[in-house]
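One chain follows as structure tokens, the form predicted in complex with the DNA.
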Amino acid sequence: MLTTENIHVAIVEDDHEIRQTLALIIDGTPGFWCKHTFEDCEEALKTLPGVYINVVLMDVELPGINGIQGVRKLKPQMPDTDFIMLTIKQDDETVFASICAGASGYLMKDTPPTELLKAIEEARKGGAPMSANIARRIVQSFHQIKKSPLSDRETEVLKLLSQGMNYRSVAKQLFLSPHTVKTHIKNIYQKLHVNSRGAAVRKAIEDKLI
């Protein structure tokens, strides 16, 4: 019965004390079982791919192969295992790199034990546990609030262009003269500092204009 089975946890953490503390928290809680602890990724890479583990707590700042590189190597070999990064840093780069590498969650090292256990459960359930400020950072990376340099009409035109339409199709769609469409496009290019469809579409998407 998977639902009543313990969650199998592994820890990769170079600091002896923290490692022991984490292991004690996990083993001291019903439903959790700390199966493996590693001092570094090199050790983890030797053992983890061959064993059954649900959640790996992975320190980010590790000597040698760091936690992010570790996840990048391990995740493809353990697609059903969830990786939760533990870190003292919370700069955007580290957070994103971890997530891109395949981590499911991202917690600060000072996360209280109860939170940590909840996070492990949440990761197992398919969630993406992360400290509130980290979640916000990720969300903010989507925001890009700066307002569009393009007018509504121009945005509309560019959107259609990005769908592969040409002057005539856009004109027909928007009930405009092809000449007008062309004027809009010229203005779009000026505003975006580009001079081709490809570059315009790219810039528009990157800047979330369309």
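Could the form predicted alone be shown next, to go alongside the form predicted in complex with the DNA?
So it's only the chain below, everything else dropped.
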């Protein structure tokens, strides 16, 4: 029976078998409801902001717009919705990029159904569900954080660049002139020993500077 007390779940997953299996498990469990499933982010972006959804299970690797980009686009439109990444990838860069994009949790695709349902409930209660090995990697990464060579302002600039903003947008956001932003970017390149925006963002994520 459909009620607002049910946890309404949507799934974005390009593998048909996985998508259908997850939907059947969730929709067949009392207290859960799942009728919105998508094979790509493009369709999810068109539909999800207009429907009542509590939790979105989002595949990381999708054709076209990937899961991280999808969460980054959807979260501002759905601030009360929790996004849980489902993936086979557990590298630090992907995990942290997902969290920075707005994901509430990060689970491996082989997570048992009972644990997946508990994770969905945990997310709705304000938790941040993660597979044990992912949580361990995050704790270890915090122990390995390097002292940043960047100033606070340079870090702010780099964070905005990592979100896809151009120089003028960064300048407007930080109330700076475009010339000042370019100077900060030049200093960032020198300090990180890189010569492009992509390389700067990649190194900053790898070194946990942003």
